[in-house]
Amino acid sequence: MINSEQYLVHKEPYYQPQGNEVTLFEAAYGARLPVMVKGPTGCGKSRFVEFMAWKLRRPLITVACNEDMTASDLVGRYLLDAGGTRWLDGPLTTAARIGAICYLDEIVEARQDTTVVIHPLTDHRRTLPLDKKGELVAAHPDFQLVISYNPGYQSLLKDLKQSTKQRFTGFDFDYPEADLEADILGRETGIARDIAVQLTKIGAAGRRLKGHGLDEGISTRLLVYAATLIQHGVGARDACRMALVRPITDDPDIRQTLDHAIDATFA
């Protein structure tokens, strides 16, 4: 008997709402109806998801979808072992049947022949076949699908069908306004208002850069990581170069206008 309780999200996430879409998703979840969240990376998708299963009180089952990810992966195969074969649930298999909210992170990381197998728990049959096991899984009343992905970071051969997107709601996800990711990095962080401040001033200034040298901006996420370094008493010249400039561009020139822009801010 599968233990749901481990499941649960026992400690309540920061989550700091841009708009009304905690409201929104609890009357997509009131409904049922699965639902998309789309945004730049390190925007707190993944954490809205987690406030929201917290608030709810409902179990969170958690995939990192990626281009190796079978079909198996998410409903389950069978295994040998001592006694013979035995039938394990995939996660997605596993959320359906305790009545959990299922998110699959990044889901155009995954194969299209893949993610097809969401499709029968998307609309008004709420199952999940498993041809292999040959059995017909009925999702729990409680059961929602969650996915997210950026849909600015994407080729042709990687974007969901429409027969996928048309399944679900969905949320626009964006960068919070600067006063607010300030008070995100005080809180996440306990950094001074004032650096905080100095800080979402950098990643305004790497994000005006996407599209024009960076295939991505400055993430919220990368600023919380300054702010910590910086917390434990790096300067934060080398905080920035370390969290915002190294890891997103290797071209010299991005990295010298970022720099400058460093330097500028903490002069």
Ligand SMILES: Nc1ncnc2c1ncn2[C@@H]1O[C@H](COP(=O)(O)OP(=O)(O)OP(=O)(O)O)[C@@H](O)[C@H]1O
Given for the second form:
Amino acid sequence: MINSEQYLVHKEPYYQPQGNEVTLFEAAYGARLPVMVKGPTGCGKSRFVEFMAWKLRRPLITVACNEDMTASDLVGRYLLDAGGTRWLDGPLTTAARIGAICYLDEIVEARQDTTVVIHPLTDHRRTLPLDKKGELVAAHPDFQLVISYNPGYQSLLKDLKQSTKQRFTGFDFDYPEADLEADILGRETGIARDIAVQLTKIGAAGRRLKGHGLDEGISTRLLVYAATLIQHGVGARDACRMALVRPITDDPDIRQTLDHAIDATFA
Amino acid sequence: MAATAPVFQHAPTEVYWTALDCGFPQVAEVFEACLLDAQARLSSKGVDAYIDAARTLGKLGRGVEPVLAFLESWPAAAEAAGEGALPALMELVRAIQKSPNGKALAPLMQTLAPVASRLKSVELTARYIAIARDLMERTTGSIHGFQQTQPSPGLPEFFTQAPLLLAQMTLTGLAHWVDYGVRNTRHHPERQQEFFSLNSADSRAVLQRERHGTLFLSVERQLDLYLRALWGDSEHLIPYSTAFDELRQPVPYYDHLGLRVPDAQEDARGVSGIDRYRVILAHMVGHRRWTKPLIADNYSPFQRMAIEFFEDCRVETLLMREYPGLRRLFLALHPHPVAGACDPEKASCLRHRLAMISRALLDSAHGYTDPHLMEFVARFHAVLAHGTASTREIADIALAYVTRTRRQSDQLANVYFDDTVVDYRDDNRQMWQFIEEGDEEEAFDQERKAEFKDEPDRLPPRHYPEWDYQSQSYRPDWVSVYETLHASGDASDIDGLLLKHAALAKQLKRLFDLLKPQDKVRLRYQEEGSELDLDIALRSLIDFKSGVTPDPRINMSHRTNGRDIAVLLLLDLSASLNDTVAGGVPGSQQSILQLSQEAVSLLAWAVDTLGDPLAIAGFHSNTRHDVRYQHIKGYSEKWGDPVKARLAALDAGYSTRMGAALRHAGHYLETQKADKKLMLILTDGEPADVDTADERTLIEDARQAVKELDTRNIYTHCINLDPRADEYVSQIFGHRYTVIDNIARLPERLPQLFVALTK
Ligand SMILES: Nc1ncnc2c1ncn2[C@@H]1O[C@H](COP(=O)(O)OP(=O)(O)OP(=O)(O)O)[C@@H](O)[C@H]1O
Ligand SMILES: [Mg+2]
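Output the structure of the form predicted together with this ligand; the preceding block shows the form predicted on its own.
The complete assembly is shown below, putting the previous chain first.
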């Protein structure tokens, strides 16, 4: 038997709700409806799912999807070994068997023929056929599927199929309001409130440039990095340049504008 | 030679006067003053050289003006640039004297002092002289190749403009400007004169390009980003010229068309040009956020000035709350008037008082001690302590301040101006509403009305350079492109056209369906796939045989990649499109325009089913000042009724200035996110415009524009309906063109061509 203990989230993750998403998620989980969390990179999607798993006391199995992933990477495969063959469940199958929340992070990264394997799990059937093994796994009653995706950097080629999208309930995430975001920075890094507020201001400046030379705004994650650097004794301007500007763009006009925003903010 | 010896007050003057040996009575009048000036500024050797040079000038036979001007200006010039500059100057004088350019001597001498005050060194003055000499030698006309007989039309103008030019450009810039002028006007005396007197558009444009300081054009995007990122504002920025009016410098302002800013900013007071721009913008943003207009009629001009100073400080205080780092910039740029510098007995000091309190409101370390000032600074901060206060509240404080500190002498006409101009602040025209039209308001209002007339309510133009093949250089900002949305007609007309071509449409659909899957990509390391990947399979087998866990991913498969092509279709809508077509459907005389309409509709419909992002635009021109670029379909628009309606209203007129349209279209296509970018140009003739006589000019410019697009990864292809097009079209587009000589078949050929290009 699989030890589902190992997948439990033991310590309460810090999650700052932005609205009523916690209640809504609980409702979706209550009805065992699949959930899709959408939002730009580093805005707290993964953190939210982790928090919900803890709150609902369900094991959490996270799969970071990528282009090379095949259906077998999710479902499982026969391994050949000297003694013959041995079946190994994939993470999705494991989650379905033990009644975990299975979180497929960045689902669009996976190829479309991979994503269809989740279809039978997401409708009333709640089953997972293991074709190669000739087994039909009925999902555990506590099993739930959660996917995340970032609508920002999708090319036309990488959108989810309608037939996939229409199997999920959805949450739209975005970067938190300045106040909440400052709270988050404080909680995550212990940084002083006034500096946290200044950091969110620079974050906001960067986000306004999305679509004007920036594909993505400055994420909460990067603000956390900047705060962390400052907490480690790096000067605020240097920390901001290093964590907020250098990673996100090579466009000199944007760099200079953000650098100026930093100078204008930290008098 | 001296007829009647003048009487001088100082004896030694006589000696120099004799040495000067000059008979002009005008010179006699000023000589003593000039000499005293020279003795005060020059070494004694320098004075001797001065007199010697003046003597030479007086004997050139060019009248009194050169010697008179030299006597008056040299002492100051020599003090600024150094006495050592004299030999080079006299060398130039001799060269001018040997040429037919004697008329240029007077302006050369007249502008010497201001020129030298810019150049400040012997070396630079020598370079200036060399530039002038080069200009002279290249523009003095020689007839029959051996004798120079025609004076240079540009040289006197050049000397006259030199002080203004050097205020804007470095010597290198000046040399470029001169060189451009010489190359482009050598054989046109009138144009040359216009160029060097700064009366022609290209002369101003080249000057603009060569100016020092931070040019608006080079930081426009940064300023757009700045407004957006820091202030969430996306207002249009419109530069005004600062180059041609040294006395009345225009001031920033904003109106319904956008924020008006200077076209260049020098670094000043330790603040870089770009930061000065940012401060100008921030200040106007502040007004746009927080200033509510007041009724002007209620106040005297003094009161209004006070209210403006206080309100400017209020918005700046609020701006600094938002971004504390702005304080450094504001304080660096705001003057710091000296207390007591203005004498109330002699001048009106109100401006000075207001500038001081303005400083004090921003700068807690202002250092002033006047109790009234201190009291009002405290009152100002008190109303702003909680929240943003309002224009109204601040106006009340300002009014109380003027009343409290009023002086009789405020009425004096002699206003004390030193250190009172805050040059980053706008003219505050948005702060006032006028109800009754009084005298002074009238002038203000008329100015605004005129502005409306001059600039119809459309987007301000974008300027593009044009390639001048003769000089092999760009004419900067030569062409103005205006953008509009194409007029709309009846969308159902287009549906009718599509219906008419139903059979063709069906055929096209099949063709386009074939396009959809393309670009096979091999995927290796697949557990399941369409075929065995032998290399990997063998490796796995070996692993298996040797007791190691083998890799099960021994297959490969193929994936079809989606298309990633963005297309822009650019239609020439010039007058020739109205011509009718021979050989069309018998009995129906179709115009090229109608056929284009059909062809474009079919293409747009087909491309839409394919899903490639497509934009359609048309252009025509009426001289370089008015190139119109009309949007018919944007990338984000679906192929639907609004687009069809615009296509239905397609209209032709004017000429074909293709280069500018290509550049403008390129700017749209460039921002598309796609692997491949295709610009299709549908035209029926060669580039031409009414203001360009030399037909090669616009062809060469279009060719240059295509090259530019090429470097930006935009693939161009021209579909030309002019059967004799091959010659010029290949010059422009290389081999990337198709001439359709049976125009009647355009509706069929255009989509086919598209398929062929993107297969
Ligand atoms: N609401 C929140 N409460 C607590 N922390 C948050 C919140 N939002 C963002 N964070 C912080 O931001 C970081 C990034 O969040 P997370 O990893 O959840 O982003 P994500 O949306 O999953 O990004 P990606 O799409 O790149 O995976 C977290 O590590 C946490 O520090
Ligand atoms: Mg994540």
